[in-house]
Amino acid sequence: MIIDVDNQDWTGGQIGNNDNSDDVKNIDLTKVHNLSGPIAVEGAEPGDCLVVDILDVTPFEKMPWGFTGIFELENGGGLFAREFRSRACKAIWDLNGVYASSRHIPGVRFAGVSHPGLIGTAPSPELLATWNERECGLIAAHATSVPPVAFPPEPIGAWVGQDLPNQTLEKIKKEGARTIPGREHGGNCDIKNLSKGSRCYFPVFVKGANLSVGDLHFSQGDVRTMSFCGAIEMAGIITFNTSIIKGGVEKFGLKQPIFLPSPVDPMYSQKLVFEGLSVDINGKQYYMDATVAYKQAALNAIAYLQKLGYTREQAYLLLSAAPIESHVGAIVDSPNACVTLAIPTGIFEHDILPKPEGLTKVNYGQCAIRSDGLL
């Protein structure tokens, strides 16, 4: 059976098509993400595989634009919060069937890859307790961390969307696991090639495996949560269809979910390669950490984006939404990692290869900054 699900961006429509980021600003994250579902699928049992074939994700024929957000350290933070000490910023995107340009970030338009950034059935009683049991004692040896290490149960903002005893919604706003991170039921993982045409295999864990999908994007790149909201985050329709087959998480050993990720993927033959290695932005040195590695490569990138004229914040918007290609080159040659950031050269309006001259420095302006001008 072929299945046609409406879905609200993750914010629930808080982020508007405007020129400042005061909604990123004061966005509420205890109302998010906003999904549909939980859709039970007849015949599942637990122990069996969900199958989701993906056949297509668009936006609202009435809603063709995105967003992509930079958020505020104190409220949602990101790859580089601490870094930057992030301010609210964002670009608003016009989506025109397959590709994508902003009037925030000018200069550059690429085909987008559009896919569900959170998709997963419910966990069993005793998994949920197992995720607030481990998650809670993490953010326990973490207390002060900024941004949080993790986040637990919250009662503020929790919507069920179904009509239950009250006792029972009390019971699931109290327990409920936060949807922020994606977990062995599959979630909010930002695979940006679970597009129309891939397959997903889920493992079931309670009676009809309840399917929720949400968090839509248009773009983005391999590591979508650069800027936390760092996909091109769009409300749109997802179509899927599913089968089971039964006993397969024995038959296939299956802990988390698989994939066949989409044949569909944009044709940019050529890339520019950015290279980090297990070294901070203070100079410290890391043992094999990828991580490390990954932010290295990024800031490297940004650097390489603002001798082109891209503002700091520009480049780090881009650099989340375009189809960035991100691969570990080497975790064997102590004491770096070595992680690679490729952008396609394809997506900008200008050549931005190396020159022996230098690079040609454009004014593109400025993304949407808070209305009193922080940045």
Second form
Number of protein chains: 4
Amino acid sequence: MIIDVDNQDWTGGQIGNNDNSDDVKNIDLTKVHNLSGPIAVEGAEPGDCLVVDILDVTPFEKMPWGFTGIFELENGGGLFAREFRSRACKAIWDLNGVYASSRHIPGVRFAGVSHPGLIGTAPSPELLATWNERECGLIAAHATSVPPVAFPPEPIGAWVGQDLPNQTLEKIKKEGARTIPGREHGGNCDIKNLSKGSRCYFPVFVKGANLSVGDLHFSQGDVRTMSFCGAIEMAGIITFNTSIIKGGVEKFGLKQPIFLPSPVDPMYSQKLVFEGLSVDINGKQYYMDATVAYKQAALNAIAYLQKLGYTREQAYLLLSAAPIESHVGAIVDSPNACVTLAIPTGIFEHDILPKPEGLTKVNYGQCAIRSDGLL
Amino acid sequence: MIIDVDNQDWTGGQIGNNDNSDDVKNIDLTKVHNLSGPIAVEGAEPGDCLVVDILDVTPFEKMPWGFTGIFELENGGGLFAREFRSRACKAIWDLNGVYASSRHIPGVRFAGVSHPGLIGTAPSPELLATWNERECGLIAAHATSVPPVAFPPEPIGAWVGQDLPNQTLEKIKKEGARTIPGREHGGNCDIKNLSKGSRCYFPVFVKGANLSVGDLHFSQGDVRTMSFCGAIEMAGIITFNTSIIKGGVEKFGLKQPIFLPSPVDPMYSQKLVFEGLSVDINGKQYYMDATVAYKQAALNAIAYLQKLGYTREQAYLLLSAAPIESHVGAIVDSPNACVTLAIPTGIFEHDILPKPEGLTKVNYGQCAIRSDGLL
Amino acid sequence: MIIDVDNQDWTGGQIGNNDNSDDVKNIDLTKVHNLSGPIAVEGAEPGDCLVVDILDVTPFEKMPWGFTGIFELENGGGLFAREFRSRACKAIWDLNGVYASSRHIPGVRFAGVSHPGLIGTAPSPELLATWNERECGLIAAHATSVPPVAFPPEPIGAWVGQDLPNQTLEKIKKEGARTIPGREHGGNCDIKNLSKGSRCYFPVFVKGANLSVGDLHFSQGDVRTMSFCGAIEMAGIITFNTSIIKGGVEKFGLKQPIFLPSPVDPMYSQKLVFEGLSVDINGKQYYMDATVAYKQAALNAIAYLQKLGYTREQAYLLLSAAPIESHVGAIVDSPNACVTLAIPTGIFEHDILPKPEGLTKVNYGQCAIRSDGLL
Amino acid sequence: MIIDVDNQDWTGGQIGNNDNSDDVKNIDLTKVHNLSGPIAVEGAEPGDCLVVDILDVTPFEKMPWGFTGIFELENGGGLFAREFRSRACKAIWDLNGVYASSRHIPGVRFAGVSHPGLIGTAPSPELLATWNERECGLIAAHATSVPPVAFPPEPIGAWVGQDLPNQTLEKIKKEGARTIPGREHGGNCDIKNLSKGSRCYFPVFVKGANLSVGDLHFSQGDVRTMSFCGAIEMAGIITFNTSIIKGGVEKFGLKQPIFLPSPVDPMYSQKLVFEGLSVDINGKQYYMDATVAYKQAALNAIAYLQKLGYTREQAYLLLSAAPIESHVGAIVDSPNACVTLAIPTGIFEHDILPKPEGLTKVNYGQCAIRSDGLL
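Which structure goes with the form predicted in complex with another copy of the chain, now that we have seen the form predicted on its own?
Zooming out: every chain and molecule, the one shown earlier first.
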């Protein structure tokens, strides 16, 4: 059976198609994610594998636009929240068929790898308890961290939405895991290759599987969440069909979802690749830390894009939204992890390759910033 | 000018084409890496960019084989050294033209992404001092770690090799950085996409650039070093040419090398993808740790390969040696990093896709293990 | 400016979503093609180049289906009309997001290379005169051929459609070239790679360029018209934007359109390839005839698909509709032209590769045939 | 069993690495092809399928160069022999690892799709008789054609080579088919995708299969033989292994070879595509003639390359030697066949894409021409 599901964007419509970032600055993050579901699949039982063919992910015909945001350090942050003392910024993207382009980041146009940022089955009570226990443990161990290291169940702003008995609703709000991280059921994994055309195999934990989906992205780099809200976020429709493989968890050794990527992801064969090591910008040496290494690769790429004329904020947004690839190179060559970040050259209007004569700097203006002008 | 450089394998020939892993167990790691160079490039000066076109990487005609090894916990280890209490294992690969296959891991054959695991310019004295300072700092902070977190300059086994005045030789042995990790000059980055056909841009730190190269790999997954010696290591010849872009460091904002991948890397479009989160096998929650997440994705893939009939050791070696792709998914969705690992299905003789009826288990024997039979 | 254009299917809705091929048998071919346009582009003048970015090609939301037909020898025919004494057959395809599948050809599912079969600028009166002269010359030289070698202007069934003065309308019907073949302006070229995401450069022959478009295909093999109506024909919407390069005809030496294919065409890297020579099925030798060679490659592929259980008609329809690739190999090795036809293996539910034990034959039923049962 | 076979170039060494084309002008074509073999495969019998894995195709280490030639109208000709009144021209290519470049065609560098131009099993006496009959029939019907439409068995220059009884030798020379065209056994198909890494399935016609191979190409476009000697011809080594599928001809319906292309062919995703119709340069209309259409696409591409500064001869040679793709578009849209020719943009040093300001013309000199200066 083929199912069409309408989705709000992940913020529930808090961000507008306009030219300042005040809405990003003032966003209420207690309200996220706005998901669709849960959808019960007849015949699915714990231990089965739910096969989901993602057939299409498309913006609403009347809303052919999306957004990418950098969040304030105090409200969500982003990968470089501290390094950049991030203020709210955003880019609005026009979505035209297979392509995205933005008045806030001129000179680029790319085909989207459209996908749901969040899709997953429902946890069993036991699995939910495990999540809450391990995450609350982490919170307890880093109680004063800003931004927080994790988010416990939180009734305020919880989006449950169905017409449920009051007692049930309260229980869900009080015990339900917040949807920010991906977990064993899938969830907010932000994997760009879970794109339209892909086939996904989810473990089933409860009768009916109870699939939820949302946080549609028109496009995203490998590390969507670089700028916290790094994909091209959109409202739209996801189309999929489902089938069940009985006993699939045992048959395939499924601890988490597995999937087959789509044959129609954009193909940009020429790429310019940046490297990063697990030594931070202050020269501090980390031990095999791929996250630190990834950040350095991203910083090296941002520096290059600045040589071409993009602002730091534009570059940061672009790396989050475009079909960038990032690979984990080495993580046994003590003490340095090495991570690469590859930018497809074909998304740029101009030739960005290194030339003996150097790079040509173009004035691309700036992305949307706060109305008070703070950066 | 086109240059052909002969290279020993990274161990200097300590591993043989045979059917037990005693040589891996007994390897002397003080002697690595065996590199070729340094090669001075006329006209290169600090601040320039050295362009290196890697034209070919090929085994010696008389040695058409390579090896992949799992190292003992006490001697090098590997990504799962502790989890698996690793004992020495290895696979010997026959290299026939574009393909590798192994009597120790039957049922697979794949085209190689041949590349130098290690290539880089020489550091300036200042840069070298920075390396030694930050790495020795890390060592001091984790003095009792097994395996060690990093390796200081070490005269024993140091491979300098040129006919140098004694005093110079001693100084180099005493102060020269060991070549285990990649650093700002390139070095042991183990990036599979630095493959034959790629164009690399290195920062130059000293007059002549002084390029060194070695640790040739016939093939490798994205995280070569999973099993410590994870690539298909080989002895052979690298062919490249060089040119110089004056002032390239400033022109391109080069803090580390950048590169353009080759147009001839193997193309396997269908892949089966595994996910991993930053929760370890004991259920411990980590904060945004991409390394932990990568390890879980690898463990999930190993579990799947075991369902197909490969032993844990064969699966571990295969993921290290074959053209596996690994992407960093999300690292802002607190607290979970999410990493994916993609196995090309076309490298297997049999269909490995999930089927409603489950997976067919085949007996593939075992890889080469220690002659005392310990695993 | 971005333009959305609605299009009927090329037959103007003569084929229905049902299970017999009587509508194909009885089709009125005087009425084709049903196109949309002409659209005048402000500022375009003869000698300019009209740049068209094809942003999307999608079926109407309410008509998520398409058709592929084999036409009767006496009415359109097809590449094998004579060899197969073709009777009307068809397959209805369900279009779900990126995928097409058919109840009439079970066991396959593929991502579409959606494109307009026909798109082109308007000819100048001089160019039109050239077309009519050369084609009428060919008709005169082969006056008795069945099917005819070409089609002269024909008032009956001509689809002009605008509210024009009677005299103008009559002149157009009497002199306007029929749209069956592609010509110097583009037109009915049936090039699958003119797909959504591609950028096309058309020569402009009249003021305003007068672009017309239609004959939308959800998918097609390299030689769409193998079964005459070989693509997955559909009604739907094409979205594009336009710009002008002044004097582009001279700047680029444009005698015909040139284009850049889309980065989002389906990627099926594994293919099974068949060869064909310019020797026909009766053993007759032709001199360097790529058309004859192409037909032999197609026949060889059909024979293989029959071994898998498809009927000749299903195989014929499938090769026309799926993303098959065909290359011209050699056409100087006298006397044989050599042409290849590549079938992506990933579109099949089962493994179709040659196996030592032979191929497994599955019963796939039959496509839609005539209600009188004639084949 | 893995087999290494040494091959002369197809001319037997008649062309030199120098800067004029006199050797091309004076070539003795009675002596071609110089092949290696036949190689008998134990156990192969008529009706079996011989599986050949092409593992490597590489130039001799001491001869890292190859050539591409345009032949004189009177001696071999080429696709445009008449249109261009072709005089002998050539380009010498330097082969460095994966790349080819030429002093005679500056500004391009590309990765090779290395393959044997000619590989095939031996015909049975019956099959040989069929070949001779049908080809001699064609010759008889076009007795005065220049160049000839086909080549009958010809003792002069025949290259049989083995130490055979005189009577046998004479019989072979008198009855053996010349190797210019590809036939049902494979042979001189000049299919670039039969490249290193591919797996080929040949029908077996005689006991032992008797495989012959030669005419190694470092690279070639889809229609190698455009300039008659259009590939980068080289002397070198082919490595392959063989296995047998009993009864494979019947199992797979093999009338001609089928094959799986290599996963390591160069990937240049961005291409500029030219179209051609079956109307020749004099405006003559042909009926569905894909060969005429192909020639027009090639002429359109040559015109474009001339705008960039290449001479007609350089463009002609480049299209023959580089990894150009050509697809048969439509051959049912009476009366026009439509063929496309795609040039990868990534092989050029400069950006060749159409720009609003037009194309930049560079002086690339000329290829090697006759010492008497005639063109």
